[in-house]
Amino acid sequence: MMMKPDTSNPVAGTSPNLLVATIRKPWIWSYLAALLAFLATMVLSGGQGALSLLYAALTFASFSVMVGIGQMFVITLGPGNVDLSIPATMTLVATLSLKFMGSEAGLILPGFLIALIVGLGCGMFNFALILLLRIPPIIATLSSSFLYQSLAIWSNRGLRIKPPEPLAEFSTSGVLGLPNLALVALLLAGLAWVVLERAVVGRWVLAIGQNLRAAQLSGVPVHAVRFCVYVGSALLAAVTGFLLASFSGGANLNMGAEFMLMSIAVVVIGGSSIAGGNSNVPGIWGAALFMFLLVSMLNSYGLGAGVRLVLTGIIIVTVVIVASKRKHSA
């Protein structure tokens, strides 16, 4: 008589299944890559400065996480959706808000409101180009970025205004060993996860990315959802630019340049589908940490920015190819 496996103990057999389920998570690979980059850096440095490196990784990865969340929502809308105006929006927001505050501590809150209003305006303008003029998103956001950058140049006029002291202190300090910037990024990531996993709007975003026509026929307010996504991306870019200028001691015209590629890289490496319809919030943190630790590792080995950009491009292409093969084999 064949004996049936004992399933009365719910704990039995859960560890292997849990391990397999974890390995299958697309975000796990970004964290493993970050761990390998960290270990490679520690090998070269002889294990010195591990805590300092982790603190710096959390600090600088926070900026990539914040813009990456906004870019993730845009990319999730489906092929052709990408926000290339993020760097220029960051620069314009930082320039105008710091110029308004003029290093006065009493103007921090109004200055932050200015940042949000400018970000809101950028997002609305981007979507107006897309909806009203029917310009493809990649062209619309690239075109608007030139306008935003020109406005930043006109308003900046070569001046570098320092942020108010309390704001600079907040952006460069931490609580319980964690940078304040990382706590802000964690909060925003948590909100993004709730929207995608628990809110109706999140399901609408995923539905549009998976099948636009089907989403329209099922009653999803496509234009309203796309409007919210593009405005949300601009607002996150605004918050990032405001905090980055506060952290770095002022705004400059090139402060957002690296985030055009970085905002896309953390989305792709983090496990979100470049074809849309699938988002991965935890993976953005893993990818952002990996990108910073990769730079640290390359710097430790004496390699420059050119090599970093080449490796970043290779990594993105590799991830896209692997993801495409998985999709076709599924």
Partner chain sequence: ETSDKRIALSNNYAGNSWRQAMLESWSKVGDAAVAEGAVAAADAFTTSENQATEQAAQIQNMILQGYDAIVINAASPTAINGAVREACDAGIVVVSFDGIVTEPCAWRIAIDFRQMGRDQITYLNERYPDGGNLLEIRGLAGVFVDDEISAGIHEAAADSKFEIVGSVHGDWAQDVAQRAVAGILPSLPEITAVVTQGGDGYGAAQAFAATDRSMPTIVMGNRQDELAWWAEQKAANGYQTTSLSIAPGVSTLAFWVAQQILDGQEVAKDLSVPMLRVQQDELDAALEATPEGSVANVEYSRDDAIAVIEASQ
Given for the second form:
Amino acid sequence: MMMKPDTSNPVAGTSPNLLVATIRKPWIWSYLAALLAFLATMVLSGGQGALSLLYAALTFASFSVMVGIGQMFVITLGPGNVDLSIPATMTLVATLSLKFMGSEAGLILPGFLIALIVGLGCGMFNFALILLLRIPPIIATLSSSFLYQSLAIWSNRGLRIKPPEPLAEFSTSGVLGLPNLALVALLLAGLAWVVLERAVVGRWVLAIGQNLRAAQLSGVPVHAVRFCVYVGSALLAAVTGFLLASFSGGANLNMGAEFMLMSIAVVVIGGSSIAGGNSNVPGIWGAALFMFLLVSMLNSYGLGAGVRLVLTGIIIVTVVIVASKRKHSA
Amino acid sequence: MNRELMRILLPVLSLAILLGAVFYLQPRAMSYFGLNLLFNLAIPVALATMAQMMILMVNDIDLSIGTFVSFCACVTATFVQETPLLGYAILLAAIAGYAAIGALIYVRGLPAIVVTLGMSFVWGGLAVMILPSPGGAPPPWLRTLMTLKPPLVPLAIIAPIVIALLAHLFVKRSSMGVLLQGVGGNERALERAGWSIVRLRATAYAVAGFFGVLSGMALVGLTTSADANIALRYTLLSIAGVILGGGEFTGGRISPIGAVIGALTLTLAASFLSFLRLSPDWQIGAQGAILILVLAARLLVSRREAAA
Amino acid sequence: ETSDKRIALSNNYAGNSWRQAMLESWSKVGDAAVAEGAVAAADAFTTSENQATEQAAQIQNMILQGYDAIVINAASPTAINGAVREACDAGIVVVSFDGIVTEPCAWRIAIDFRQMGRDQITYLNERYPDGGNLLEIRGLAGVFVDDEISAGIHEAAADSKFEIVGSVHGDWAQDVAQRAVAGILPSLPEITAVVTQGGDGYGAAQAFAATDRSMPTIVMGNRQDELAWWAEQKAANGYQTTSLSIAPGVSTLAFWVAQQILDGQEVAKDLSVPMLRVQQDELDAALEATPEGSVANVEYSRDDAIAVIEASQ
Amino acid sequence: MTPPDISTSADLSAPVVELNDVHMAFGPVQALSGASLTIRAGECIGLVGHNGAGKSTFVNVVNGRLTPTGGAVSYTGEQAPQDQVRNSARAHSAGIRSVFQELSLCPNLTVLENLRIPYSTMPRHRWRSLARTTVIEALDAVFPDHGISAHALVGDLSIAERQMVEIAIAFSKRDHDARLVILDEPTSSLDVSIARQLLAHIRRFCAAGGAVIFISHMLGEVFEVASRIVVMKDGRIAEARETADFTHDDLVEAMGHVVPEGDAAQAAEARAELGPEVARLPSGLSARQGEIVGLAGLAGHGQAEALAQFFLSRSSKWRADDRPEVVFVAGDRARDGVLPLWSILRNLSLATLKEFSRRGIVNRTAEAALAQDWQQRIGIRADKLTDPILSLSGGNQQKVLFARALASAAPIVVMDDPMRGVDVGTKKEVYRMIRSEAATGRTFLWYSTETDEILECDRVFVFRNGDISAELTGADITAENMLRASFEMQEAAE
Ligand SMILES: Nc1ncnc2c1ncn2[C@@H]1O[C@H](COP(=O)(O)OP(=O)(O)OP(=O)(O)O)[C@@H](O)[C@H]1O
Ligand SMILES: Nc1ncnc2c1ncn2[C@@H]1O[C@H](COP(=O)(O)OP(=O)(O)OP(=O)(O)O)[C@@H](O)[C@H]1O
Ligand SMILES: [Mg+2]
Ligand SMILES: [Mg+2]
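Would you generate the structure of this protein in the form predicted in complex with its partner chain, following the form predicted on its own above?
Entire complex below, previous chain first.
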């Protein structure tokens, strides 16, 4: 379902030629880049370990995809909208829920519920700052992330508590050769795709991203939509934090740190317009795979940290340039 | 005009209140020596904030300013100090690089946030290559400059004032500044009038790069050495500073004086917290709480403005 | 006589179990010292971000607050030298530990990180006299400690039969290490052992467990989950390895050293403390003593400090 | 203001611009096909035509912003070297100035700073005081008693004031004198009295030797000010005659629309029975079911605010109704209406999504059918409904917004000067549609700056300084009564 060409996007046109239509999609480039990175790694290892690399890529990309989806909806709301509290929310949720479960298999469900409730709370708090105090979202989510971080420190003082055995088992195993995590992320991505491309709410999000005032005057319940988006982002961060902690054997106070940039990166490399009003789900998967495979490739070639960082940056910029349609002439 | 005044009044007020609270908690801060200690690290922050402001002014956002300042700091602590000619050439090239990025973003219609995100890896990587482990030293003149003790008013107060005034003159008074603001306000209008938007945007980015270089140099002058991660935090600090100072993310609405005050406020907020002696658990959270409080005050003012 | 002296801890990061254990040790020992009247205050401060600039500002604030001594775990060995210099100029005693500073006016309680790197190879040499392939997990690029440990590892490896076939940055975080290792493994040959910097051994183990490779010898870093995993493996298949890291309680040593300096004792500028090491036979005892989710730790008393000071003279 | 120095352009019939068989194609769309025209000093050309006829394209060729795909444009006058590369630079040095259909001021800059943008060769030294005096002089010359400060932020001005500033800047004095000023629908957001000041100024400007191209859908104005009228139709110049040779009906006929007959009678029937009161605003404005209520008065006297407030009070930001109570038709397209990244289709269906959805999923068949239907009914000139909305001409974009609202089943329709830039033929069509919708029980709240439109209403509230100064019904709804109610204060003050 993810790969289905999105015929509802009118700007791209409904070309009879499926191939041409697919190539015109901005997200195709992230898959191409991921493929290139994969092949480059395989060249080095002589084709050895292809499956296990793919398996690892799917596993780790799932986390980026899940937070990326939430971030995508937020970014789609238009300029200035971005959720910087994702890492802190992940940490707080993981800390509280793992502490609650205390490695007891019986408490998994209530533990998950607690994760969701904490996520809900974070999302509502973020949106309250944005709506009631009219703080610009970037700063609002940044400030609240400091609060969540403190809460996480205060609640558990950085102790790593192991997840219950069945949960750890679930998050590290797979079915049909696919990691369970990837299945969860695929499911969520599919859901997001339906919401964005087929549902009324998705249209509303896109409309708000282009012109909030116009959307409101066209009867879009702007507060409700933005509320859902921010809460949704926090909930996805909560689920991701919960799963990541289960996967890596406990919650860390800095476990979410890299997801701040990562969540933004997968959204934009995936082909969504950061100016809002135009986004797409398949690209997030492509970008998440790409980000993982890129680092693996550079690691495999044994490059120093500096070179690795520089190449990562250059490749990101190049992908974005290639994927862009030329807009202005110099 | 009135609205402009309101914009600037609030940052001034929040800085004053915070300063009052700090003086109350720590009367020793109320001295030449104390003010210098309170504010000298705000100088590079203020410069980075100016850089971010130039970018926000043309409706873009720069996620690489922190790593860029780190990079400049590394160059200053190594090349500029050892082989000055090469060092300055590198810094000039970095400014040119910034301008090129600005042009690229416009010409290809790229989202600035991603390109600068990508560039943040590039600058960070270059910094790690230059200084794999912390070290280096500032050129002597820089250290002398940054530890200058002018009579009556400490450098830490003079420098932000000078930065704010110069930036104000450039952005708000000069005809180039007006055009750059115009790019943020209504790019199409400038395009219609025959201005080269690429050139204007490249200029804005170049000025941002220039402020970034100054920030890196000032930082090394203060800390006496550099490391590759030294200024990562400036990215978010600079955005917060511009917003605290009454700027907005779109529409070219920014205030240089406000932004410098915003940067000072942020620096002071951290000091305020350490004077409060909160439990370490809550010191991070209290930072967030202060940001929220200061920005919530904006609401009160804008309410009153709406009522008036 | 230091009963009216005030000591502050300047800490740059609180985001992992090691730092949390360090802060806990500090407050445990510091509070007791205040209660018994050894010092007037032992306050801990943590910056909100792991940044040298913030820490420099924090130290400047401590100068204003009039502390008599500042104990620092520094974000950078050089980048806060400016602030440290100002503190010294104001007559404040500055003691750095773990993350030490190079400013000559400060005292250093150094851990020889290079040695920590070399020790890992030494241990592996004993285990595998014929050498083999090594995977290196590094910390955060551009940070002093990372560079030192890695240099030690590479030095010692060059003199041994081991070859480092892969190197990744795990940023001292389990999940990052796990991801990095999982990404590079497919392109690597058989791995004999994994050398680490502490805090990333469990992540590496997880990454290996997810493949069909045999488990290499992973050098651990004293985290409770690492030790627990080791114990588990040991019970199941006699798994052998070693674990070494700096004890978080070194903050308390720094505290007492600062107190001694304030007391007017002559103290050499450079002191050193040994690594805290857990060997195969000590594993059960160490695991017993470490709280769940924390780090193996030792705390120091005033007498320990005096002993360390005397040893260096 | 600067009419060119009479001595340098003594020959009033000297050509300023000549277009020779100009073609302009946007991909498959032939926006101009074979337009030839010579514009001479001292004449005011009234350019009329239906929406999408190619007027904006035509003037964009004249001012050099578009390079024609065929034919030639030549600028004359000693200030215009022909060898310059870019058409826009040539046009600029030939003294051609434009006021665009969409506002092109920077809202974050002050009025005087906005002069800097078109005035690229402005001296750097003491440019602020120069800009201030220039702008104020120009405003004083075109719009006496304008009351606009040179230091005001443009963002704080009303839309009419912004339009005034933009017009004044186009006439302002610079190093190159203005020889031809192009005004693309300049009066669409100005009220009658201000529009009159502009027309008077245009006459003075032309008398002093300047040339003007004046685009408007208000034919009365065109007759009043133009010396020659050029009618465009489907990208061609259909007619170009001296104004005296046209009658109103000729003109409408030339534009391709037949004036519908018997409107008034039809209307009278429809107006017969009204239902109960459905809306009452704090300001005293009220409306009954099936009634068309007009909000009149000078622009910027609180009509738009009253409407927006009413809309917001009847719609929720937290909940979307399956059957919304009110819908809104925006006049300020860019600010309040158009979603620029979307297609015509998606723009059109936005307000009705909820009505046509099933379990939260958009019914795309119904959506397409709806859009098709409304494209027919309201005559949106577009190739495909999946084209981007921005590829439509200004007036056609407005029609999409109209369709967006009318397609909904909402019983109350709020219209904020919705006919800005809509051509005469379409207007008549829309009036008819509004009346038939009203006959089925819908209520319309209609703010307009155009008297013709207000005359279509059943009841009219005249606004002055944010309050209602008069309520007119039936035969009392006349242009004189409205003007009197709008100006009473000023008269009393005199
Ligand atoms: N850049 C473009 N790309 C595609 N089509 C265009 C473009 N510019 C203009 N057109 C088309 O050319 C035709 C003429 O448009 P133009 O804007 O000149 O109309 P107009 O007479 O100004 O209409 P209005 O009165 O509504 O402003 C329209 O069909 C429009 O859709
Ligand atoms: N992104 C776009 N895609 C297709 N066509 C476009 C786009 N943007 C603008 N156009 C077309 O270009 C035409 C002229 O360009 P532009 O809108 O810049 O002119 P303008 O000076 O604003 O003219 P107008 O007086 O009609 O507003 C418009 O009428 C519109 O049809
Ligand atoms: Mg037009
Ligand atoms: Mg048009």
